[in-house]
Amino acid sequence: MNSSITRRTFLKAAGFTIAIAITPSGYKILSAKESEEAMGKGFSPNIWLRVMPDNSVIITVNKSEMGQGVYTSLPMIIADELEADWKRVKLEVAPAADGYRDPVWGAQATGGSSSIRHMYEPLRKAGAAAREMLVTAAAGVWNVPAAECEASQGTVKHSASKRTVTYGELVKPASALDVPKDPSLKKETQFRLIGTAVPRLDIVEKTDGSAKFGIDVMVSDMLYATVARPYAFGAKAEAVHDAMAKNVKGLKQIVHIDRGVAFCADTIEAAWQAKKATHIVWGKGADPDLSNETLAKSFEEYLPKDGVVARRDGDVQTALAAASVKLDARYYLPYLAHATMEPMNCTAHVQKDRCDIWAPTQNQTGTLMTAKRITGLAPEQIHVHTTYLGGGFGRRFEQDFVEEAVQTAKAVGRPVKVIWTREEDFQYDYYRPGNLSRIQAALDDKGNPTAWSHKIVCPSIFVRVFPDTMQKGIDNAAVEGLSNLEYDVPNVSVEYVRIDTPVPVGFWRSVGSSHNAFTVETFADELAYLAKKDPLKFRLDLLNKHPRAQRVLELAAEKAGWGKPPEKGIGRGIAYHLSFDSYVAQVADVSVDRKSGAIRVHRIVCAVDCGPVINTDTIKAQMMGGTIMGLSAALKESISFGRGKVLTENFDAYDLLRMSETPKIEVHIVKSDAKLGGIGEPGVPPAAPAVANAVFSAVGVRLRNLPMTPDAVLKALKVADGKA
C-alpha cells in the first residue's frame, strides 16, 4: 500500500495518523492538522501509525525485511511506547519516498547494521506522542487532569472513576490534537515488549506459503525476461546473430540495453530457448588473462607500493627498527559471492504518466532514481513496491537487477519480470573483495606490543558506490576494525593501497570487518604465542580502556570454559571484534583429522553487547545466522576466475556450509546501557580467527589464508612436520 499522502487527502485519513516529515535539519512528528500545515509549507510527511476505529494500529516500516526482523522489531518500538495491544498491530510496507528516508543517511535504505540504530528515536517518539494524544484525550472526554488517566494496551483508563475507553474510541478527539514537542518516553522498567522475545509478524506467511518474494510477483499481462550478458569481465556485444531465436514460439521482443540483450517471452522458459538460440560475438573485454593466479600476483605487486595513511600513532619503525622480538605475517583473502537464496529478479511496468516496479531491494531511493533516469518520469510518478527478499547481505543494495527491467519494459510496452538463473548470480555479482595484508609488530622484553603496522592491499567499494566519502583516498569499508584497532599499543600504522582490477565488488555481509577481523585475531592469537601469554587474557591486558570489549571476551570465555582443558583432540580459539557499534566475542571448539584435513567445528560460543535490546530472539537468530555465514567463508568459499571471466558457476563449485556441518551455537546477551548498536552483520566477522585460531591449539599450525580447505590444512600441516 501507497502510505504517502497529499495535502488534500490526509484529513480524510480514516483513523487517529502520526506523520514524520524528514527534513534537513532531522525530522518531525506531526499530527494530522500539523502536517496540513508543514506540506503548505513544502515538507511531505508520511504517515508512520494509524490508529483505527476497530482498534487495530497500522505501522508502516521503511526498511526492507531479508530474515533480519525489522517487519517485528520496529512496529516493536512504536507499539511498546504507544501501549498499544500487540495483537491489535499490523504493518504496511512504505513505498519509495523522500518521507520515509532513513533520518540519518537522508536515503530510504537497509544497510550497515543500521534500522534499529537510526530508526530507535524517531519512532520511539512517534508512539510516546501519540500516547500521550489519546490521553489528553480521554481525559477531555471525562472532562478530568490527563495526570489521572493512564494508557494501558490500548486502552486509556480513569482509576478514580474505574473508566475505560480504547483507542479506536479516542480517535476522533485524539485527531483535533497537536503533537506534544517533547512527549515523555518509557523507563525501560515500563517496556512491555522491547527487551523481550517476541514471536516475528512474519512467521506465518513465510511458513504457509504465503509470503511474496520478488520472483513470486505476477502482473497482468506480464512478459517473462532473461538477459545475454558479456562472458568476460568489461566486454561489449560485437555482434548479434538472432534469426533462429525469433523462431522461438512464444518469444515477443529481442532488446538492447545497456547491460547486454533481454529476451522477452510468455514464458521463462520460451526466453531461455530463445536466449540459447541466439549467437553474440563478444569483445575480449578488459583483461582477457584475468586469472586466480593474475589477481594474486597483482595483490603482491601493490603491496611494495605507497599507499594513504588511514592511521599514524607514534612512531611505528623506530619501534620495529629497536624491537629483538618481531613478528611479520602475510594474510591473503579470495572474493567471495553473496549466494542469496533467491536470485536476483526485478519486474517493471513503464507507461507514459506511470512507472511501477515490484522488487526484492535493500535501496528503495537508488531504485527510484534509476527509473527517474531511465524513463524521464518526476519521482510521484513512480511507484516501488518492495517484496520480501530472499536473502541481501548487501547484494540487493546494488540497481544492475532494476536497471535491466525498466530498461526492458521501457522498450516493449509491457511489464517485463527479469528473472536471473542461479549461474548468472554467481557469474555477475558484485563481490566482496580480495584482500592482501602484511602485519608487522613489536613485542618488549614483557610480551606487550611496542609497535603494530598494518598494511592492505584492497579494492575499493566506496569510490563506486558513495565516491564523496572517499576522504584523501581512503575507503573506510577497506581499513574498519583496522583505523579503530582497540588494543592499547602506543605505536600504529595503518596503510591502504587501493587496487583497481576489473572484478566488481560490493558490500558483503560486514564488509571490511569480515576480511580485517580475520587478520587482527589470528595475528594477535600469533602475538599472545610469541609473548608466551593465554590468548584471552593477551587481549584482556591490551584492553584496559575498552570495557565493553573486555566484557564481551569475558563473557564468551567463562561459558566456553576456558581454561579448563577441552577435551581431548579439540583445539579452542577465540576471538572478539568491534563492528557497527557492537561488540561479539566468540569462542570456538574445532578437532582437525591429521589424514583429511578437514576440519569440524564443534562448538561456537558467542557474547554480543549491542547496547539496548529491542527482540532477544532476533538478535540469537542475527547471531546464530551471520556465525554460520562466517564459518562458511572461513572453510569453504571461494569465487574462482580464469580466461578473463568468472568460472564459477553454481553450488556445485561453490561450497557453502551445509546444515550437517553446522555447530552449536550458543549466545549469550550482554545487558547494556551503551548507544545502539547494529545486530545483522556483528555475527560474522569473529566466526573465522575464532576457529583458525582453534586449529592452532589443535595441532599447531597457523592458517592465513582463507578458505581453510582439508588441502590447506594438509599443506600447512606438511610445512609444520618438516615433509613439504
Contents of the next structure:
Amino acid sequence: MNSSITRRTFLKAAGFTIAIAITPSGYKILSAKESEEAMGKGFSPNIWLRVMPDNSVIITVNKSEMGQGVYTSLPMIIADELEADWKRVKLEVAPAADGYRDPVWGAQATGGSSSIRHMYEPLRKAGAAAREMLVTAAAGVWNVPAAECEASQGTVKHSASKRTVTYGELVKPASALDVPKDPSLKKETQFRLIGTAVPRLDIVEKTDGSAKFGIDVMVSDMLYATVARPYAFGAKAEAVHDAMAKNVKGLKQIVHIDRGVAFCADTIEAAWQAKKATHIVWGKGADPDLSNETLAKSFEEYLPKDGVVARRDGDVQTALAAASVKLDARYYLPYLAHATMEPMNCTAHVQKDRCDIWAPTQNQTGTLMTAKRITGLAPEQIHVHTTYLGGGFGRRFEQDFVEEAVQTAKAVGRPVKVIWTREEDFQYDYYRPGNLSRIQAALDDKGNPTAWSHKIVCPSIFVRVFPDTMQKGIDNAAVEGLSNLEYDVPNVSVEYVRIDTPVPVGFWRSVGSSHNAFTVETFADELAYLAKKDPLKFRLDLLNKHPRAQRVLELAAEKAGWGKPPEKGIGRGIAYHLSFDSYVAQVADVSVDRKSGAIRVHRIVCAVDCGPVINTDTIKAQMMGGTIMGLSAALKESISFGRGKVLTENFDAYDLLRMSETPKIEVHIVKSDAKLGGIGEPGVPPAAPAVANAVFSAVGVRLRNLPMTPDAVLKALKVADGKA
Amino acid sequence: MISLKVNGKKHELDLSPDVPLVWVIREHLKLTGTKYGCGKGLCGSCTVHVAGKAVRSCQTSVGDAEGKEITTIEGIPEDHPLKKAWVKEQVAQCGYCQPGQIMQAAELLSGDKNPSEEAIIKAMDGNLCRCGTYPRIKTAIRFASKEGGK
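Could the form predicted together with its partner chain be shown next, to go alongside the form predicted on its own?
Up next: the whole complex, starting with the chain shown before.
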C-alpha cells in the first residue's frame, strides 16, 4: 500500500473526516467509511479536512508555503464551501504521500503558479461535500427536510423552528453518511471568503520570529554538517588531506558523499573549521577556462546554427525579403541566481527502518524519491516534514540539498543538519539560463508587422528535469511567450537552438517568461516607434484576438495617465505578458541620470487579469513582489563566471533591489470570468521590458542586454551621442 | 566560559569568543527567530540589538557581546507597535528576513518617533528582502510610528 496512513487512521481520526483520493483519472471525495473501503480497492485516500467535536476545522495543505500565501488561500477555498467559521480553521501541513499528490501533475510539488489552479476544484468539492453531509446530519437529528436547513459559519440552522446546531455537535451523525456524488457548489454571490482580502494564517508566526524554517529545525542528538563541493563545474576530488581537520574539537566524522566531502560536528562552527583545515585537490573539471567571455562566445557561435522550429506561420523569409522597413536586433541575458534569503539546508535522520527529513522543499515527491534511492527504504518508512520555505522561486524544487543531508545522515547514523553558507548558495545554484535571441521583423507601408522571426539560443532546463516533455527537441520553457506570441502577425517563425554548457540550469520564478517577455516587449516597442505609432496603440491594434491582453494594457495605461505627458525628465514605458494563464501589464515611469548612467524607477502601475480572484491581498502582494524581483533582475543581477566556476559569492557581487531603489507600485485587478490563472510568477516578466521601454522614452537609447547597469546605460548613451 | 544576557536571561556558554553571535543565538540558545542570511553584514537578516543598537549578529563575535544587553525578535513584546503594524499591513511573504527588518525598524523608532520617508529608507536600506515586501515595510513603519505612543 502506497499510503502513509494505515487503514485504521480513518476510524481513529477524531471528528468528521473528508478524504480525497488522487487517482490516475482524477480525484474522488470520500468519507471515512468510504475511505476504508477504497483502500481495499487500491486507492490511497488521505485526509484533507476534519471537523472536530470542539468545532475547530483542521485543513490539510499539500502545497509548500514560500511566501505566496497558499497556507491561507487553499484553506480559504475549503472553508468557504464548508461554511466554516474561519476563526476556527487550523491548518496542517501534509506529509509526503501519494494521496497528497497534485491531481494534475501526479506529483506532490509546488511551482508553475499552479497551486490554486490545480487545487481549486477538488478543494471546493471537498468542502461542499462536507457541508451537505453536515446539513443532512442536522436534518436527520431534527427530523426535518434537509432543504429547510442552512449551513452558516460553522453551524446548521433550521429557521422554521429556530434551532441551531454546531458542526462539532454533528461530527458523529455526519460521519455515518455517504459522500454526495455531486455536491452543489456555492454561487459566487454566496462566497464569504473567496474574493476578499483574508489575512494570512501565518502572519503572526512570521512577525514574532516563531515560524520554523528548514534552517531552524532542531532534532535531539543532531550533528551539524557542511559540505566541501567541487572547486569547478564537474571537478572530482583527487586527494583529500584531512589530518589537520581531525584535530578540530567537536568534529565527529568526515563523510565522502556523491556531491563532495561532508564534515559532521557538534556545532556548525566546528564543521566549518574542519572544512577549512582540510586541503582537497580537485581535478580540472568540465571546462577549466569557462568564463563570462567564453560563454558569451559560445552563445554567439550557436546563433547561426539551425535550431528546431517551435512555431511557423506563413513564410517569414519571403516576407522579410520583400519588405523595405525592417528591424533586426539581438538580446543577451545573463544567468541568474535564486538568492532565496534562507540558504539551502536540510536535516535528515536515517535509521534501519525509518527515515525522517525536515526540509524546506517545493517538491515532496522528489524528496521522498531521493530518500528512497539513497536509503532503500519503502515510501511509507520515509517521513518528509515540510517546513516553511525562506523563499523558493524554483530553487527548492531541486533535491541536491536533500541528497547531501540524507547521504550524510545515513553514513553517520545520527540526525544531521546540513547548512549552506551564502557563498555556497550562490556557487552551487541551478541558474536561470543565460540566453541570446535574435529577432527580425518587417513592417508594411502602413506600419503593420508582416513578419516576425524569433530565434533563441538557450540551455534546456527540461532536458534534465522533465526529459519526457522534450518533444522534437523543444524545451517548452525556453520558448514560452514566443511560441504563443499573441501579436497578430501573418508570418511568424520561432526557432530554438539548444546549447549545452557545464552550468546547471533550473526553474527561476516565471522561467522562460523571465527572459522572453523582455525580448518580445522591447522589440515590439522598437517596432512601434519604427512604425511611428504610439506603443500602446501599436500593441492594442495587434491584439484584437486577445481582449484580455487589451484590457490589462488599457487599464494599466489609464491608471498611469498614458497619453498625458509625464513630468519633465521622466520616461514612460509599457509592456505586457501572458504567463501561467494570467495577463499582466505594467507601465513604468523612470528617469536616467546622464552623468552616472543610473536608472531610477519612480513608479510601476500594474494591471492583472488572473481570472477568478481568491484572495485580493495575496494577488496584490504577489504582483508587488514579482515586480520587485523583475526590477532587481532588470537593473542589477547577473552571475559571473571564470576559471571554470561561478565567481559570484555574496550579495556584494550580486546585490538585490533594495528599499531605496524600490518604486511606488500600484496594483489593479481586472474583474474577469476567464479561467483561473496563477499569481506567484506572472508579476515578474513585464517589469524589465516596461523599464527598458521607459528608458528609451527618457533618453532615446535601446538597452538590449540585461542587467541595465549604470555602465551599460553610459555606454549606450555614448554610442548614441557619437552617432548624433 | 562566556556569559551572555539575551532578552533579560543569563546564559553561561562554553565556546570560543570568536564564534559569530548569530550562530550562538540560533543554534546554541535555540532562539531561531534571528536568521542567518549572508555572514558578511550585507543583508540584515541577522539583525539584533546589542546594548540598544541594531547590529548584524554575523559581524559581531560572541566575545564582543559578552556582558551586554542583547535583544532578539523573541525579546520584542507582542504588543510592540511594530509587531502590530507588521500584522496589520500583512508585510511578510516568506517571512525569513522579517525578524531582521523588525529589529532594524525598532532601533529607528527608538531614536526617532516619527521618521520621515528618507529616514526610513536610510535606516532600512541594509536589509534585503527577496520577496519584495519593501513597500509594506515602509507603510508598517509609518503606521507604527503613529501608534508609537499608544
